[in-house]
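The data below hold one chain only, encoded as structure tokens and taken in the form predicted on its own.
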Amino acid sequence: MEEVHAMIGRVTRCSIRGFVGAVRLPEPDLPSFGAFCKAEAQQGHSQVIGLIYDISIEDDEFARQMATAESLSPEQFSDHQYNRQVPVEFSALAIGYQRDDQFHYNLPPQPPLTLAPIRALTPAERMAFTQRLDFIPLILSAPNLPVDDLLTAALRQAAQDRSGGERRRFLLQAGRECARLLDRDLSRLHVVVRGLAE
């Protein structure tokens, strides 16, 4: 049975280093930090694989008006928090791309186009992409991002797609790769390893 690719937004800004998406979703369906996603590029010939590193609620005039109210009834609060769709913007770091059913672990040749759909990777796609850990250097070298937290969130999510023994092997392998890449920065390595162990 084919897994469903949930659409989580559409591209609003992009470069080969990543893309920004916008969507209006109820709170339980918001994308999460460290989630793997993909956006179509090259007229459908490739998919840019991204890792969500920032999520923000956009300016909402109605929420601003409600925030200045003296008091809110439980019904008003519930309606705004759970029933209204909120404008959400999220940013994803490009960590590879897929073309002709092959994963490539470097920056894509072209970014996705504006309004391209952004979809969550299925568990099977995450497992396939993370069979190799060659995406880790792209995360670690990203400037001005919370890369240590992003890396641990992504690796923990990838581990959850695996069964017990396989999960442990994956985390050990990921820890070894991080140790190799961060051998000159032991304080960062400690943060990453501690995050993987939680």
Contents of the next structure:
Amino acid sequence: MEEVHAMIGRVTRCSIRGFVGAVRLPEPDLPSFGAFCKAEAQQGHSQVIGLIYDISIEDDEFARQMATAESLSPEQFSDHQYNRQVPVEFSALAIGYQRDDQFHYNLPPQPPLTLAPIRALTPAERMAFTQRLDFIPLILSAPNLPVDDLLTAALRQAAQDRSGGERRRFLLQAGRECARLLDRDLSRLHVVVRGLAE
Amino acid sequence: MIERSELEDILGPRVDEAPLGIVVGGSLSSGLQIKIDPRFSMEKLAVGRYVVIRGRQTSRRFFGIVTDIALDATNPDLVRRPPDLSEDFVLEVYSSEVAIGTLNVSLMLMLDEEQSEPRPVKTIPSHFSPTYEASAQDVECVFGEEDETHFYVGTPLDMEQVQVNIDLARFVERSSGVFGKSGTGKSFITRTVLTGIIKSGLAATLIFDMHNDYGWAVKDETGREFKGLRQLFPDGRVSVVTLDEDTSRARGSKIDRVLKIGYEQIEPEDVEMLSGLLGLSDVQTGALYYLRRTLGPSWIAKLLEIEKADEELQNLIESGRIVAGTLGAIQRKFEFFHRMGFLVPGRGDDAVEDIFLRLSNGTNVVLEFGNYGNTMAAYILVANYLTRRIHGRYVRQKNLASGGKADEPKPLVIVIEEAHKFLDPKIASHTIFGVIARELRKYNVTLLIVDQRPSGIDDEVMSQIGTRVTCLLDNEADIRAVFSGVSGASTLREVLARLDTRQQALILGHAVPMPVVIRTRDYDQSFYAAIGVTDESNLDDRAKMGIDSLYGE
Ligand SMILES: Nc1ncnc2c1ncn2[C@@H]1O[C@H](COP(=O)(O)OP(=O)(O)O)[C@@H](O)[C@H]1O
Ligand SMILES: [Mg+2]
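The structure above corresponds to the form predicted on its own; please provide the structure of the form predicted together with the partner chain.
The next block holds the full complex; its first chain is the one shown before.
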């Protein structure tokens, strides 16, 4: 049940640095910005771990026409939103991969293939993956992405899986890791660290 | 010991073996820089503490002393843009990563694995060598055990269970100094060290006791009484000789001898030291030698008109060898001798010989000045008078000994307070004390100088001081003087300037394997007991068994 629930789309485009997935109908909270996901690669031998950094919906002829219509009936409205022709697209940044039950915190050796299923990490997987914080540099080094926001969103999500003292410990360690990596730019560091504060 | 900070709760407990920090830079001459592990609370660190650094490339251990503690940041902008105090989380993150603490550590010794004796440092540990707070065992291993020649003088800062034992043989081998502002505990630590020397018998001591600090029943400013050396060694090892019998008796001192100096025993050289204090000009000082030559041994009595010499003096003026004004001025200034009750007409007695004999058979002599201690000129006159003569006898005996005609003289340590008055750069080159300081231990005589103004002491003399025991000093020039001639020691200046105002001292030099800040040993009942004096009755018994004292009951 869990696995089915966790499937959020299929790969449409990909590279070593990340992959793009498509879904016809988004769940209320999936995919979402900063969510951890994974896609099968190397014929099922590995899973690329991704972090969702963008979700986009392209326009189509139909949408443009309807947007200019005088009035829309509720039926027309929901029909358009739910029976889409152009799918919702989401992009994920590769931040590591899993092979033989081991997590690796570097770019994967191969990207997933198209139509590979993309699933959300379960809380347990997310917890296991974020046991180490070595994925942070991969986030920070991604070009042209809102990396600071992405970083805080991801870390906060990982923190949610933990409780009480454990959560505080995690956030503090994450904060220190960010400080180590961002100490050249105090304004940036300040925003990131403040974003981690509870 | 260093306390852990709160961060430990968050970063996980510090394994016992975890270092206090790691070496990140520095040099042998300017000291090493250590980055402090954020789990240690730097607010609980202190300059003067010891650290041990384990070399990463060898199994060598390095001993160092913390000489400075600093705040640093991985980004210099932090100084201008600190986080807001209300941002707890940000503060916490920053203070464990961006804002860092560093230590400056001056290296002192190194210890190779196979060796048990620490050696002077000739190199430094490599980058990232882990640095630990020194344990009691580490420090103990450096200062060794107390034995016949090593005396316990205090405990390192925050290590009450460790004894710092100074090497007395090395202490008396060269001249030493005890420095510090007034009231910091100079006299107390000097008395403690002297107790060690006397107990060891390594040298005899001659103590010019200006303020009644050493002989008998020493009182502190609150009136509390402490035992003097004569009471700690009631068996005759310490003699008290007084210049001021009345005061000494009033104080209940046991006195072994009264010192009187005959006018005829005083030579111009003895008076010359006083020219500054008496206000004698160069011409007047020069005239003293002439007066001594022409007036003979009773020159002072004649000048003071105790002995009739009108005609003789008149003749001097008429011969044109001396002007009436000069003679008159000298006579006026010599009036001072009248007030010195220990000066007596005539030839005086054999005091010098007696004191020399006591010293040469190992008896220690405390010369009590009584009320004359308040008169600097009296102190200088007598210290100079006795030292010149006793030194002369040592020189003679040493020369005889080297010709095989006598025994080596027993090493002698002469203790003077207000030493800068004797060792001022203007006079140090030709006074007896300057001579003794510079000739090292050629004639088995060394000085122990006690002073609150080391900057007033001649540089050359200071550089000969083997062991320096320094209580708090706050004058820049004095601090500089204490470190003069000690290579690399200036890194310790922060340590020195931050000693407690009382009962703390920095010891460096010949008698200690490495500089050490101590809390000086309490001079109290437990000290007396350790020396072997238990209570009064016991003390009296022993006094009876000892040599007869002149006024002992
Ligand atoms: N080791 C000590 N044990 C007990 N009291 C001490 C000790 N050192 C210093 N003191 C106290 O400090 C006061 C000042 O010490 P003192 O040696 O007279 O100072 P200084 O000679 O430097 O002027 C003493 O009177 C005594 O009360
Ligand atoms: Mg004193």
